[in-house]
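In structure tokens, one chain follows: the form predicted on its own.
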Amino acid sequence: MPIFKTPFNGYSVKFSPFYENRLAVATAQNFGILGNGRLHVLSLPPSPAAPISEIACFDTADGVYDLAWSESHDSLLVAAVADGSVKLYDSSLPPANNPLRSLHEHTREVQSVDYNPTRRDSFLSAAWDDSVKLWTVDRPASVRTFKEHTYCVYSAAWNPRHADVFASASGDCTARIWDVREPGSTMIIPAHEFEILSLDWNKYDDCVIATASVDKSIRVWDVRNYRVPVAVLNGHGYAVRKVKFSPHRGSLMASCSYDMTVCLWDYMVEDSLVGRYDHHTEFAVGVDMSVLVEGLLASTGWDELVYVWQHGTDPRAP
């Protein structure tokens, strides 16, 4: 598969839930420390020999750390921006008409956004101001703010089946389960002894989550009994930056790490590490698995490269 070069450092990559050949990439200048950002919408070629083409790109005055595709509108994207804003873009409209909206309530960098796959009109933002916010597309202000974490919230993710339930992961070393109908979190999981940078729900078991940590491990938890993890996945050499469950196989997940690798895991088998890819030459910080094409992976990193490949093939192969 071809490779796409971005002008800034890659932070997040997401496949479209509507088009199997489309993906978006969030990037930040100067490794996200200071400078501009850019959101790219890309089209994969029909032939691996052809280049990846850019459908649209949107510039921001600050780095873009994460993005999420709308589940109800095929050209709508939500971006998490380092200035504390959450921005909505329509990739079918020119840059002059974007962003559609800039929602600025967080007081620190927004690290993560996630679109509700069930209700489809709402999304979450998680930020370094220790909070998670709930938004709907048609409202100019957040619906609710969730403040229980005592340090940066790095990730928030909706449950794949329950429209009111989500999980959050924080630098305070806990993962929390929330129900938006309840006044506070319904569960606190002391998942790691070091910061938790990412989490995701199993798409086939709505009681299972995976957490990824600075301690180099991924842990799988059943929220019905979370005293002991279901599995502990060791194999990364440095902090695990993202973890993502497969939309096609319940026990399969992908991860990326500051050790510059992307790994594939099957937490239900003894030799859980089923694939390792070392194509990045800097921190690998973004990974996704296509909902529409089984086995199709994408990753991005601080080497300013976006790779798309089929599991089992070499990401660098033309």
Given for the second form:
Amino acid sequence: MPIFKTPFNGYSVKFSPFYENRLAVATAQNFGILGNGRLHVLSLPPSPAAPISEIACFDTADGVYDLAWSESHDSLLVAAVADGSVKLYDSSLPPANNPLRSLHEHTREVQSVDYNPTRRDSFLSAAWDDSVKLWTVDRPASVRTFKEHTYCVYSAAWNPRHADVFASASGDCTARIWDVREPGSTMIIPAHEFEILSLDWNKYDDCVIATASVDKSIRVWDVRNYRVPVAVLNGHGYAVRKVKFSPHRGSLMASCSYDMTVCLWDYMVEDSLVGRYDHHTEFAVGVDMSVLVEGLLASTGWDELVYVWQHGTDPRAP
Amino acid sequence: MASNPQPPSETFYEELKQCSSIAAAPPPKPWERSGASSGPAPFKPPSAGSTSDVVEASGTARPGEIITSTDRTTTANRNALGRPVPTRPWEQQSYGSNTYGGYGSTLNYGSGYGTGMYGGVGGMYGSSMYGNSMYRGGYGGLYGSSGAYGGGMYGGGIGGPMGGYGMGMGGPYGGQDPNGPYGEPPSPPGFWISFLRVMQGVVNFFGRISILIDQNTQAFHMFMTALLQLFDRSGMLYGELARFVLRLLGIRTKPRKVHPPGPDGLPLPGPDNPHAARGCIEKPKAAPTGSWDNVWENDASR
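Provide the structure of the form predicted together with the partner chain, given the form predicted on its own shown above.
Up next: the whole complex, starting with the chain shown before.
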């Protein structure tokens, strides 16, 4: 399947919710330590043999750590930038007219953004200043700030069914569930003994979340009974950087880790490790599963490569 | 595919402001077509309206709030879990350099550097990039050590022949496994310590380079010497062999050694001059005329 070489180190990859052949990649120079960043919008070729073509690319003055596709406009992107800003890009406009808006309220690096998939007019940003901010596209400033975490917030994810509920994962070793109408968090899950780097909701069971941590494990939790995890998935050799539930199968999830592998898990079955891909030669930090094509995976990492492949095939195969 | 995505225009943002309805919607998500969840969810039913309206109706909206560091310390008291959290990488003043007892005591920060102080993902400083610094010793090259990957996983492996070139400073001292750092992670070093470590890395690097150059020169010299010696010896071997073969063929060759006449034209003792040898034994050699100064050359007066 096709491979795309980015000039900088990859940080995040996301499939477009509108077009099955479109995806975007967030990259940062010098492993994101310092330097510029770039946002690529890519188009998959009709045949697997052809190379991936680039539709647009936008430069930023600081590394881009994450991105999210808008659920309301097919060309709109939200980028989380390391200088603490959240930028809105329109991939159909030339770079001179971009970014459409630069929202600068976070005082530290923004690690993750997530677009509300149900109400489609708002998005969240999670940053290293311990806060999560809620933004709507019709406001120039954030609507709300959620600050309860006592360490960097690494990830925030909307519940796929409840438009007002989201979860956040933080370096203070807790995951928290929030309702945008409540003043504080509605649930605190002490999910791991070490920092939690990522979390995602089960798309088919709105009470189940998965958390990925520095302790090399992924844990699945039921928010109604979070004393014990539903499942503990061990198998990664280093910290798990991202976890993502499949949009097509309820118990399937993909994860990527600093052990340079991308793994697929099914937490319902005994042998939970379903697939393991070691195509990256550096840390794998971004993984996504296509909403529109079942089994289509994309991953990126610090080896500056973006792989798109069908589950079960070799990502490196031409 | 997309249900009629609108052609985006310059003014779409303005349009968005005016109309609350969504311009275009993506294809329905696969999970939206499926049934409900496994049981009653502990969430309040979703409210109608746009997100900003919902938040404002709940009275929790605080537009454009900026979190300052003072806010952060107050929120720390509200930490429901009461767990200790590590210091942030950018909080330089809290680096607690008193733990280190000076630059000389390398052992202290050696283990501290790698274990979790730059915790988390993403990367502002070296090892934080590695997710809780699983790579001891920080991210070489740029911060604090000479190797490309610091210690830890890549350890001494990188740069093969140079022997542990990639070993970050923390490497040899880092006793703790960064992936299982039970106990308190020590605080990170202060600015001067990291600066000095960077300098040490630089000096180390050039030291290694100069050693390499020196070793190469030496090796080349020895190689050349050996080569010359080989040519020399092989020439002699050829001569000997040739003489042997000619002897076998019955061709008599003159012996190679031609004895030069001694001083004063006296023949030196040798196989060709048995008489001279005998004479030498029988009577002592006469001192040359003149002085001993002319022993090795013919007398100028002759």
